[in-house]
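In structure tokens, the next block holds one chain alone, the form predicted alone.
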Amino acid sequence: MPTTTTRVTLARRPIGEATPDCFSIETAPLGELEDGNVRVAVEYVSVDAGQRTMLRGEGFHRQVGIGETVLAGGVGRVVESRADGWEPGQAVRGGLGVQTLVDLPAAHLERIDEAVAPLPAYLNALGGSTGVTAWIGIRCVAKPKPGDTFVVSAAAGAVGSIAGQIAKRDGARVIGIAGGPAKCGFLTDELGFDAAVDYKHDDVTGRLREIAPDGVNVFFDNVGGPVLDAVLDHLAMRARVVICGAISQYDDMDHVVGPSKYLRLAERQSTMEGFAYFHFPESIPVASAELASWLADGSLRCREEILDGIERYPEALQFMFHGGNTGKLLVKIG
């Protein structure tokens, strides 16, 4: 049985961006196994935009002490029990933290089943942060009716390319934003989004008149900033903002900028709501029981890209925040 844990630790606090330096590799040893506790081989751990937020020292997410482990959701397996009905080879989900073997309260841990799916799904199509997330952004927030335009920001990422799936079962026509050809090609062609919109070589302002002529219905946001002001600039009357996340703004939360477009807002008698999946822990088990529906039967896609190596964790998020990822992006830890 292992000693000892690898893990991912914070060094230094990131000003603007998180580089790989603000990181280390370190080598911890591993205690007796307390009563009630269990002890999990993690396999794969969730990169996620607000993993960001987690680093400043403040703010609404837990925070990272410096030295501590890197916070993250994972999946992986018991290898060792001290508490009853955990067995070991048991699957299972939680906050692992970015480490190789982490000990925990068995009553931290969730259950997880792989003839329903894979381990990687429980972090994707699956995960809170991700496939529930975008359910319940559409489905108890942005509500989009048959016939919407819904627009939804960085649409071929993890949750922007489900929450458009989503919209598009429900009978919106749906436009994704998102950065380059090859992720335009993706939404158009594999999910069976309506259209596209290049931010990087389009003018969105100008693409979005073109292709939504009567404006925006419902805009899904992930992004926030220069994106969030142009789709403002073109709701439509008794449109619907969703505020889901805004990656744009991350790296530096002392200086968030606002929409300066948020007068249309009132012009077009719109509105604005923001949402965590937490604040609606009803319909997390309805959102999970329908997505695994989806899954099983194949109506939703779902693409993860994975990085290999615990070492990897540090050049995943940087990779994130470039816009690298297209769909679920895990680093794969054993």
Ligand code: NAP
Given for the second form:
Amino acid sequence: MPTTTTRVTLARRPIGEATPDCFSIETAPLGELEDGNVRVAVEYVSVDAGQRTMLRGEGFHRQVGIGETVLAGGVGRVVESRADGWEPGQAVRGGLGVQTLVDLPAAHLERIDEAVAPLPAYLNALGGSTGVTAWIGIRCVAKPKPGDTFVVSAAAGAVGSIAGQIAKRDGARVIGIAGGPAKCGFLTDELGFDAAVDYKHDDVTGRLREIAPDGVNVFFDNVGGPVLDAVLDHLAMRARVVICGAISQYDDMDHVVGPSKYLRLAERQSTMEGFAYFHFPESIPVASAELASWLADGSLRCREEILDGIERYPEALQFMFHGGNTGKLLVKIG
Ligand code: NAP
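Next block: the form predicted in complex with the named molecule, after the form predicted alone:
All chains and molecules follow, beginning with the one already shown.
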């Protein structure tokens, strides 16, 4: 039984990009397992855009202190237990952090069932910050109607790729905005989106005018910045803009650039509304059950991009912020 854990800690607060030198990799001894706790061998950790905002020292999300283990949702397996009813081998999900082994109170963990889906799916389609966010964003906030033109940004990423598929399932005409021809091809050829816009090469507003001449009824934005402005410039009347996130702003949260085209909301009698998935706790089990059923019947397509080894975590945020991932970005720990 190993007596040490290897963890990724925050060495310095990033200025701009979270580059690999912002992190350290350390090995530390594990003490005796305490009563009520279990020891978990971490198998995968989730890489989320929002993790960048946890490295600032202040903000909406929980923060990582200098020298502390980087926070991350993860899945793994109990290897030792001093908690009643918890046996070694049990697969679990929780705030495991970027480390190989972690001791946690069993009450902080959720048992997961590998008969329902393999472990990575619990961070992807079934994950709170991924599939569940997409489901809640669509079903509780954006609520696209049949025939609506629905646009999603960061469309080939974890949340966006699932949000677009749910909007399509709900009868909308779905357009994804993503960086590069390979991602745009993934959206139309593999996920069944109706069209894709390559924001790195196309004039986004111009392309939207061509492919959606009547305007955008619902915009599900994960990106902010120029992409948000470009879509605001082509809203239909009574459109709904849903702010799920704004990854283009996370590297410099002290100087967030707001939309310069926000008067389009007044001109088109439209609304803009933000949400976080945990604002809808009652919907989380409903979302999880429905997402699991779509996974089981093969109607929800999900891709994972996996960086193999804990030593890859320090490059993970930079990889994501440069658009390296298609689908959900994970780091395989053990
Ligand atoms: P993701 O979409 O899997 O990855 C992020 C993608 O964003 C990248 O692959 C990249 O794709 C794109 N991107 C990066 N920088 C960009 C820029 N400057 N301009 C345009 N696109 C850029 O990440 P995720 O973890 O699923 O997060 C997606 C969004 O959901 C984030 O805004 C996140 O904060 C939000 N979120 C919200 C909630 C909530 O409860 N509201 C929960 C979880 C996540 P390209 O190659 O296409 O550029």
